[in-house]
Each structure stands twice: as structure tokens, then as C-alpha cells.
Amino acid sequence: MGRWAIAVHGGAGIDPNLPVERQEEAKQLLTRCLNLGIAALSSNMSAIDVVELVVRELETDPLFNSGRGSALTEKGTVEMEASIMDGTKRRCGAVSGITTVKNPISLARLVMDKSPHSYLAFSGAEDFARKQGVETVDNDYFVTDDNVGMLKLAKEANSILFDYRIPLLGCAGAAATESPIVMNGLPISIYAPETVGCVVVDREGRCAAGTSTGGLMNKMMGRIGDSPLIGAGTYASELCGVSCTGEGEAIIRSTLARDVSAVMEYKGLALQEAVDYVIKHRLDEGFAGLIAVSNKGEVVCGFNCNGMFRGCATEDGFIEVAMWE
């Protein structure tokens, strides 16, 4: 029997001027999710089940950008995406373009467990959800007043907002108007995404990971980020489980989550060394962060911007909830 460990995140890139009350709300949600996972792991729930359980909790709370409270597309609707992976046999499931499923992470789990495929999107994923009898709601359920207001700001600025609630500062702390970040060669105004994720290793040494998001505020219809892409935003193997957050296009180019496992396997690096290596050498000029666990019960968080909403805990009693470096 090994030791369990768990980590959760609510996005990389934080406005240094984020109001104290918002910081406290984020810490409270991360703490609640950690405690939920700790209780489940203490009762010997499997890693994959704990990942789904915790991400569902994050999707249900509108604070972060997933499930209810997701970012809005250019047309004012919500298109969500999620993925989940069981490292034991590297089984995985992913969904994109979700508009009515209350908890996309659970639909991704059903794709993994109940379909012959690994990835379903848009109308096909919605049809599969109805056949599986999952809980669905009107798209308006996911839309909040904050989102509507930030979409209006994004349209007035003719830009994409990463963190649709924080329209002032970039990830590196510079004013967006002075130092715009470039995505695929095009400038964007804001860098502070709030994708959610969870990674777990249970007492049997089984690793799992899951990631869920609403994407970018004012994004083009049909845009797919890193979160549902196995190997980019999510990856789990017999060695580790990884969930990423940040500039999706940079994470996709670098296959960031898979690279953590790869350098552990091929270079023989320990988890901390592997996370440090990929954050330093694989992101080019992109900004991102990740959480990871190993089959030895280790837990690591890494990022190359000014902060990441995160929390982690291990069976030996260590627990931490943090935002800044």
C-alpha cells in the first residue's frame, strides 16, 4: 500500500490587484474541494472516482471558469470542454462543444467507460449524453451576470479576454495595453485563465487526472483549447497524473501534460524535476501552470506566471492552499 495525494487548480495567472474577498472565495472553494477529495481517498475511493467527484464540485460552483460560470462565446452562449484519464491502463475520455450537460467531466468519464471512443464533440457528444441519461439543463443555466458584463467589455475592446472577470492586468503583471500577449501571432488583451483541474494518486498507486473549462471569453464558436486534449491539458500514466491550465495554444504546441510523464519515463527524472523541466523548456513564450502527482505519493505544482489558484494534500498530513509564488 502506498500513500495517496491530491491536487486541485483553478487556473494560472492572477491579477496582482485581485480583491481580497475574491482571493478568500477562491481559497475557500479550493479548500472545500480538497477536503472532499481527502475524505474520499481516506475511504479508499479510487483515483479516477475522486478526480470526477472533485471536478464536479468545481464545475457546480460558478467561481471558476467551468460548468456554471463558464466563459461566453462571441454569440453569448457557453461551449464547455473536459477530459479525464485513468493512468492504470491509460484509458481516457474527452468532450467539447458541450452546451446542456450540467457536469462535462462526468460526460467525459462516460465517453471513456461507455463508448468505443475517446473523444466526442458538439452534437455527437450531446446526443451521447441524452442516451446515457445524464443531467442536462438549458444553456442559460451556465450564464452569469458577471459573464454577460465581461462579454460586453470584450466586444467593446474587440478582443478575447482570458480572465473574463479581471480586465486590467496581464499574467506577467504588465498592463495589457502596454505589453499585449500574442497567441498564434495575434495580440490578446488579458492573460489569467481560470480552468479547473484535479490530479490524484490513491493508496494503490493508481494515478488519474481531469480538466474542465468554458474556454475564453468572446472566443470564436467552435474553438477548442487544451483542456479536452489528452497529452496537452490532461494526461495520466502509471507514473503520474497531470492537469494543465494557462495559454491553451501554448500548452497544445508543447503537449505539456504528456511531457511530464515522458521525461520521467525517458530521462528518469523525479516528479519535481520533470515539472520544473517542462515548465522551463517546453512553453516557449507561452504562460501556463500545472498540477501533478506521482505513483509514489508525491504532489507538485508548477507555473511560469505570477500565480496559480491551487491546493494540494498528502496522506501524511500536508495540506496547502495557495495563489502566489
Given for the second form:
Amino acid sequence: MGRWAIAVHGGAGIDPNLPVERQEEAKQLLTRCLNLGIAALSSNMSAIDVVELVVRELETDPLFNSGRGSALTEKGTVEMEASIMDGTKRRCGAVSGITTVKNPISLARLVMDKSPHSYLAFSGAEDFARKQGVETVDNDYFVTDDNVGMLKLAKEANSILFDYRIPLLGCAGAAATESPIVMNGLPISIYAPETVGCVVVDREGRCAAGTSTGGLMNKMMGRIGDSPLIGAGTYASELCGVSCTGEGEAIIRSTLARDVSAVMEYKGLALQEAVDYVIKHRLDEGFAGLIAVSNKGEVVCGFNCNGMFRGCATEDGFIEVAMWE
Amino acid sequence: MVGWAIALHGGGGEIPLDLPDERRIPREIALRHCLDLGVSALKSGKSPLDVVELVVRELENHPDFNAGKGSVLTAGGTVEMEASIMDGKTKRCGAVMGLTTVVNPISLARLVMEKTPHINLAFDAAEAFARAHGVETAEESHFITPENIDRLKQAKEFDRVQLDYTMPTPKEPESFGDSQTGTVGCVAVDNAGNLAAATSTGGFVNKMVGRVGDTPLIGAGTYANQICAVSTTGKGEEIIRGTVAREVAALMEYKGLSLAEAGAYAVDQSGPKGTCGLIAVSANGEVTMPFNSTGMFRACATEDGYTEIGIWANNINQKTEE
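Now that we've seen the form predicted alone, could you pull up the form predicted together with the partner chain?
Now the complete complex, all chains and molecules, led by this one.
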């Protein structure tokens, strides 16, 4: 019998000036989710069930950018996406354009288990949710005051960044001058990636992965990121489970999650080497991070930006919750 | 061998060996026409990215293939088209899904790649983006062919999704089987080793509204880098989980396989059994078109004079010019 391992994340790229109390809240949430997963694994819940359980918890808490607390579109609404994958048979499910489903990860799971398809989007996905009887809420439920404020900042930052007459640095609002890190064209204080994900290997060596997000703050309606894309944001095989976060376009073109497994399968790399390889060689100039577990019970986090909200634990008793490098 | 090469497909699947001439011949003519178009464009120095867009537009405009005009219908009797395109050298890419009025989805995918900071736009937003850029749109009736209305009716009678667009009247439900075909694609490489890939589809007959297949997914339906360019066709759900297009490149990069070996391995090991095919070209001008389905509408040409137009595994119409 193998040994379980679990990792969770709340996004890659962190505002260095993030208030201390919010840092503490993030750590507490990650710890709570980790403990939830550990308890489930100790009682022999399967990897795929644990992934869904933990991501639901992350979605339900308003702190990170998924479910309640999702980043807002340019119209001030929430459009969520998620995907989940079971490594044992490489089964997968994904959803995009979700506006009323309380837990998108569970809808992705239902697409995998109860539909002939792998990926449903927008009104078709919402119709499917209603037929399956999952819990739905008004779009307002997902919108937090914090994010309404952030959207306003994002809109101001964009209008200034698009104005060529004003030098870029120092003009994207006071927040930007204090945190000059830019991701996806926005100062990091406003960009606030904070996608969530979870990867698990259970005692039977089954790997699973799940990722859920509200996407980019001030995104165009209908923009699809990496989170719902199997192979980009999420992948699981017999060897490993992977969830990625960061600049979505860089993750998509590098098929980042799939490549962790591919270099293990085809190059024979171990999990740590595989994660190091893809972070170093596959991302080009993009900023991103990922969490991964192997069927041997290993767990690895990797990122090329200043930090990533993350937590991981193994059956040996190792447990870590961290934010910075 | 170094030189330009091009391959294109009009979908693979359970294509009956006794396909009547009146259904076979127009498709063969279309494949030849599209191949000639692509070859002339490559010879005149057009970039592979321009060539794959040009050829896929032509395939989309042809009503016998399941993309653009001639797209199969959703369970709701509507069309929902999707497409993606990728440039190998820069690895820039664009994708669209849930299109209902854009005449050439592949060109909208190209615009997403070139005119937005994003890769993938979907449904209403993709339609709005199309209008903002003034691309050609049409009423839904432009895309819907009488043949596809019949197919949807039959599929609904059997209450299952099917994608065999070659047979008007399957005799029993089994003949729908797992035949999940119908996509168009093109891959091309020029003399300088620049690569590009493009794929476009209407999806499944009787698919759920909102269903997204492998075609708009970078790594599943389409992939290109500095080594090769790949476009896949077949049962989308399983091509997604096998990331079949990326697989060809990954096997070459990580396992050191040749293009032909990587293509064969991806179809046999990573793709769905009996419902998977792909076309691929390498940076040095090789081409491969493996499939494990009954057939795949396909054509290819290389600079050294080799051309092939085929439907089934045997009966390949090929020649090599001296």
C-alpha cells in the first residue's frame, strides 16, 4: 500500500505589499483545506473525491479567486471555470462560463461522470447544472465588495496603461508604484491571480487534480483561461496529478500540466526533476506556478514568480503552508 | 530531406468502404482542390500560418465537410462551431468556440491570436469580437445543410450522439457506433522550417448545446512548435484526455521519436481506439497521416514531388514525380 500526499494552491504571483492580516487569512484557509484533505485521505477517501472536496472548500470561502470571491469581468459579473481529472483512467471534466453554479468544480465532476462529453460551456453548462440539480445561486452571491473595488482599480489602471502619453511605471495608480510586479498586463496588486487548485495521490496510488477560477480581473466576457483546459491548467495520469496557476496564456501554449506528466513518461524524470524542467524550459517569459503529486506519494511545488499561496502534506507527517520563495 | 510540406484532412471515422461515388467523388475533388491551393500558396512564398488559414477557410466553405458551412447540428438543431490555430516558431495561438454566425471560424481564431491578449474566446463574446472586427457573418441557415438536418433527425431517433456524416441512413443504431468524426485541419511547413497548424469543426451530431470538443483546445486538437505541427480528428472527449496533438511533439522532444513514429504512437497509444487520426509535418519537411479509424479524408504534398489523396488505409491515390 502506498502513501498519500496532497497539495493545495491559491494562485501564483503575490503582491509584496499584501496586508499582513490577509496573508494570515490565506495561510489559515490553506491550512484548513489541507487538514480537510488529510482527514479525508486518512479515512481512505479516493483521490478524486478529495480533490473535489478541497476545491469546493476553496470555492466556498471568498478569499481566493474562485467560486464566491471570483474576479469580475469587465461588466462586473462573475464568469467561472473549472476542470478536474482522474489519473487512473485519465477521465476528465471541465466547465466554462459558469454564472450561477455555487461550486464549479462539482459541475466539472458531473460533466465527467454524467455526460457523454468532457467539456461544457456557458448556457449549455448552466442547463446541464439545472438538469443535474446542483446548487445554484444568483450571480451577486459570488461578487464581493473587495472585488468591486479591485475592478474599479483595474479599469483605472488599464485606462492609464493604454495611454501612451504617460510613462508606464508609476502611473498605474499608487498601488502600482508600490508593487511594480506586472502580470497579465496589470500591476500585481490589482491582478490578484489567486486561482485555486488541489492535487492528491491516495494510498492506492491513484492521482487526481482539480483547478477552479474566476479568471482575470476586468477580463473580456467569454475569455477562456487555462484552468478549464485539460493539459494546460489541469492534468492527471497514472504517474502524477498537476494543477497550474498564473499567466493563463503562457500555461496554455506550454501545455504545462500535461508536460509534467509527459517528461515523467517519456524522459523518465522523477517528479521534482519534471517540475523543475517544465518551470525552467516550458514557460518562456510567462509567470506561473504549479503543484504536483506522484503515484509514489511525493509532492512538489514549483513557480517562477515571486510567490505562490500553497500548502502540502504527506502521510509521513510532513506539512507545509507557504507563500514566498 | 528539407523542404516545404503540407497535409490536410476532412475528418476521420467510420467511413463505409462502399461509400457511393456520388458521396466520395465530390470529397476527393475538394481534397485535391484544397491541396492545390495550399501547394501554390507555399510555392509563392506565403507563410505556413497564412497557408493553413487559407486552406482551412476553403474546407470550412465546402458543405461536405463538418466545419463552417456544413457543420453538424447540436441537439437544439443549431450550429456551434469551434476552431484553433497555432504558429510553431512563436508558439502564439488563438482559439474560438460556440460560434453561430461567423462564416470562417479559423480566421476569427487567428484574430484572437493577433488582436487580443487572450488565446481563447467563447460563445457570445467571440461573436461580439467578430462583429467588432468586421469579419464576415451569415444567418444560421448559411451553415445548415439539408443533409445535416436529416442526420440530426436520425441521431435523435437513436437518441445518441453520432458524427458519421458520410452515410445518410445508417441501418441500425450500431452503425453509429463510436464513429466520432468530422473535423477539418491543415498543417504546413516552409523551406525555412516555419510551422503552423489549424483545425476547425462543427463538433458532433446531436451534441449537447455548449459541448466543447478537442478542436479549439491547444494541445488536443491543434499544436505547433519548432519541431512539428499537428491537427487531429476523432472522438474529441478522448483526444482531450490524451492531449493527442501535443503528444506528437512531446514524443519527438522527450523520447527522440521520428515524426512518423511519434504520430503512430500518439494515435495508437494516446488517442481513442478506432476513432482517432491526425496529420503532422516536421520542420525538415516530413509528413505523416496516421489513423486508427476505418478511414480519414486526407491529402498531402511535399517539395520533392510526393502527393497523396486518400480516404481508407488501402486504395491510396499517391504518386511521386521525378
